[in-house]
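A lone chain, given as structure tokens: the form predicted alone.
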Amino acid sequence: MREYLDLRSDTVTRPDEEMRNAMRDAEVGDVVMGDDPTVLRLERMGAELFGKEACLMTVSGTMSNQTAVLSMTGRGEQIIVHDKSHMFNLEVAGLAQISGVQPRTLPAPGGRYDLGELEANLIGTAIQTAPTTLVCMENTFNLNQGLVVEKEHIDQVCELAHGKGVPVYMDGARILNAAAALDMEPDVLCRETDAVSVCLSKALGCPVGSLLAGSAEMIEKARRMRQMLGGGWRQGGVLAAAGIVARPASWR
């Protein structure tokens, strides 16, 4: 009998025996009440991985993205996204439907903004315009092509945006791939970003899961936004245990 490799996506990975056993034996509590020890452990690990103050577990990259925007912006504001980004193209218009923000799409070949064009589109508050309150990046990038964005460009975008008082969010669904390609620790690569996410269900073998990391204040608000989106679980440790097993070497 022939065996075939399924190369459609890194999302079709399966939990191995170690991961299944960890999920079965996970110590659990109640996530809404804040006492699930396995979820809390995974969140501490995620904050350390990215060098951020706090971290929140969600069920998917899309939930992390939408939770981040809800937590970092207000309705009627404007965010900048890549024209080929997942957030703009593959999240069922969630930015408009859920967060009530106006996406301003800019071309970003290879995931890199033209810095002059980016600066020109950082719009302040005026009577007829929606102010720009968030710049979004993506790494790896470009609708499943897996293009890596170097730290130098990330830092340039952050410096420009921060100079205008605008935070930067990194959709890092596959940020661990980018870090490996650049031979760089994730916390170094994302040091200047205000918030970053990573998917545990892409290449790491987890059936479900994503992490969102940022400041303690931002994550405190994100926890409430996650609840609104239906992410208030009870015994979430069953899922978090898979993420702990899947941790990369730099996370151990």
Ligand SMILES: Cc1ncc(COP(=O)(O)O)c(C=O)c1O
Given for the second form:
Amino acid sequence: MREYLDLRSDTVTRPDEEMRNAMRDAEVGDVVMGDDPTVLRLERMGAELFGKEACLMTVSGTMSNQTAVLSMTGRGEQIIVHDKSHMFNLEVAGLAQISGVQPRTLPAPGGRYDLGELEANLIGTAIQTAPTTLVCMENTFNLNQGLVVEKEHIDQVCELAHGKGVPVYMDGARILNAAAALDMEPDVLCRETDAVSVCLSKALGCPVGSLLAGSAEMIEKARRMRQMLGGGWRQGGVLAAAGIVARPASWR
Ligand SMILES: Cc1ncc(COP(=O)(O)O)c(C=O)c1O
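Given the form predicted alone above, what does the protein look like in the form predicted in complex with this ligand?
Complete assembly follows, chain above in first position.
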């Protein structure tokens, strides 16, 4: 019988035997009660991977993105997103529906903002304006391209945004691919960003899962927001165990 490789996406993967065994044998508790040891371990590993104070496991990249925006903004504010970004195009208008923010889309060929245009859109509070309170980036820059955004540009965006008191969120669904391509540790690549997410279900073989890392204060808020979105699962250790098996080499 002929066998076919399924190349539709890096999400079309199957957990291997080691991963399935780890899931079966996972030590579990209750995530909502905060005592699932396997989830807590994976979250500690995620914080370390990105050099951030804290980390939260969610079920998907979409949930991490929406949880991040909910935690980092308030209703009626403006956030900057790439016009081709997943957050703007492929999340069922969650930015408007869930967070109630106004997305300001800017062109960003190859995932790179024009810095002058970005600066012009970091708008302050005035009687008629929606203040810009978050800048979002994506790495790798996807929409079926998987382009790597280099650290220099990320740092320039962060410097500009931080200069106006605006934090930067990195949708890093495939940030580990970018880190590998740049031969750079993820914490170095994302050092200047305020928060970053990564998907465990893309190229890493997990059936489900994403990690959102940031400051302790932001993640504490994100934990409540995840709960609101229905992400307060119980014996999540079964899923987190897959993430621990999938960890990149630099994490071992
Ligand atoms: C850049 C980017 N962000 C977020 C997501 C959403 O991830 P999920 O499918 O786990 O919700 C994807 C999915 O492909 C993506 O490519």
